[in-house]
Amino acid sequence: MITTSEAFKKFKSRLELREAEQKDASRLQKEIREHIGNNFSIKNDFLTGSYGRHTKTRPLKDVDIFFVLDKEKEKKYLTDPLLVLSDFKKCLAKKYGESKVSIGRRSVGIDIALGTTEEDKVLSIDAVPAFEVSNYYQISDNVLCDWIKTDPQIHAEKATEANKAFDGEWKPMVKMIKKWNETQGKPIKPSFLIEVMAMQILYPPFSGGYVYELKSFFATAFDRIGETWNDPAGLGSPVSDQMDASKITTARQKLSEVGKFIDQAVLLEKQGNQLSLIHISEPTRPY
């Protein structure tokens, strides 16, 4: 009979990256750094985003690529954030064409076809425009029509920090939690907000049960999703800004929902029902 602990680690193994996807990442990302290289005055680029912190699920959808431009050679679009985003913009699309390419909130995504399933074939990538400004790098955002404040490198340390002390468990548990949440409709946005507030709500060190770990996590967060969760790296605006108070009504819906089907799976074990367990390690399920 499986156990709700062996649920949860075959959950957690079917969520993470296979080599193949990690292949097609690693060389259509060389691709996109080489080619903006090639057109920009560039000083330096590195991984960003969940994929550059190891907390992304499968399927790999999205690879965000931090590009920090030369401050004196590219210094005209200093005094225009949107303008960097466009000329990004073209620069990509005479290679990857027009249709494949979009201006997001602060970056510019690349849709590469992959594969012939549903699940992988589509990789999007993001190339994310900044400057290095004294100890922090500034990126265009689209809404403010602005430059803002960002350390992603700040983000990541703090990310494999907090992952060492919970004993190498808290970044899987962040993609169960991210999992989950894609699963339920993307309830929490942006998914950096789980992260976030996994780093306050996690205590370390780790109870030796995910069981447990996700109850705790999902009660405290279900208490306190409506409160301001700040920038890790205390330089931009709250990671918490999308979510008003109709999101965070729906948010706490479904972390009470959740929270319901784990005490029903622990009553269900000692119960010796088997079937509700098999559905705990399914990465489709909400758990």
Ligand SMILES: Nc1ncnc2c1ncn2[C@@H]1O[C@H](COP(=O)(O)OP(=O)(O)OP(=O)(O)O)[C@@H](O)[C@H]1O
Given for the second form:
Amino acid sequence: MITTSEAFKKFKSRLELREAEQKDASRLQKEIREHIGNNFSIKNDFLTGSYGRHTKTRPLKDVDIFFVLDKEKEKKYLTDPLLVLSDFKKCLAKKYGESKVSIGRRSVGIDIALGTTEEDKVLSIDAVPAFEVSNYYQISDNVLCDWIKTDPQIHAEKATEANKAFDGEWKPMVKMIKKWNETQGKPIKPSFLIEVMAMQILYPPFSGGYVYELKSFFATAFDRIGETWNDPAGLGSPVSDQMDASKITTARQKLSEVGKFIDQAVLLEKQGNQLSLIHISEPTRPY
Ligand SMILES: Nc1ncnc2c1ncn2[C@@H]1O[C@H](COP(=O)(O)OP(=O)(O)OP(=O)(O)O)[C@@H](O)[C@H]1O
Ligand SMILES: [Mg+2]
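The form predicted in complex with the named molecule, contrasted with the form predicted alone above:
Entire complex below, previous chain first.
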């Protein structure tokens, strides 16, 4: 029987990306960069999103690559944000096959089959077309049918600051909460919303205990999930814009369940039963 603290150490390390995953991601990234670069005028490209910020959970999916288009040479897209997504899709489908590429909300996703085991089966990359506009970027939004403003650099800086203030435990905790969310059928959507909420809710200093911090995160998230959560860079559309009334109700229910589970686990541990809190996130199978 392992103690709660040992269980958390194990949980934390299981969420850390493995070397092989990072190597695959790096190889595929280069391949996609080259292919896009041969078909579009790209000023710059870089890794972004949770993978770039080290808040990505494993198994590794949806690695975001920003492709900053040349404003002069690709100006036809400036007035047609949806066209750039469909042209990216066409271009990627030529290399990877129609069934492997799909248009997402702000990117084109490419699924690439890797190994044979269940968890290592597919690695997906999200190619995000972007334009640089003064001191921020604009990316196409398939739901709003418009460009939205964003600044991944500010998101990365804010995550780094939060992590530093929280004794280096902010990013591991974000990953734990994101993994809980994944196993619960993603009641909180998008998962970037968890990161945005954690910037306010995981309040420094880190208490030293994951149980206490998680309990307090879930309780506050229960109270505040219905609020409007804005882009922390103050540029894009509200990050919470997918959380309609029914999603909020489901999320509250899941947040309440996990809160009760933690209370029960704490009680059992006090009584001498060291129930592993790792079961919050992996009730049935290891990953
Ligand atoms: N509403 C928004 N306004 C501005 N920028 C946004 C907004 N939503 C997402 N972004 C930026 O786009 C990036 C990619 O979005 P995505 O939904 O893939 O989130 P993520 O943080 O990478 O999480 P995941 O682990 O689910 O991939 C985010 O990391 C963030 O920098
Ligand atoms: Mg992402």
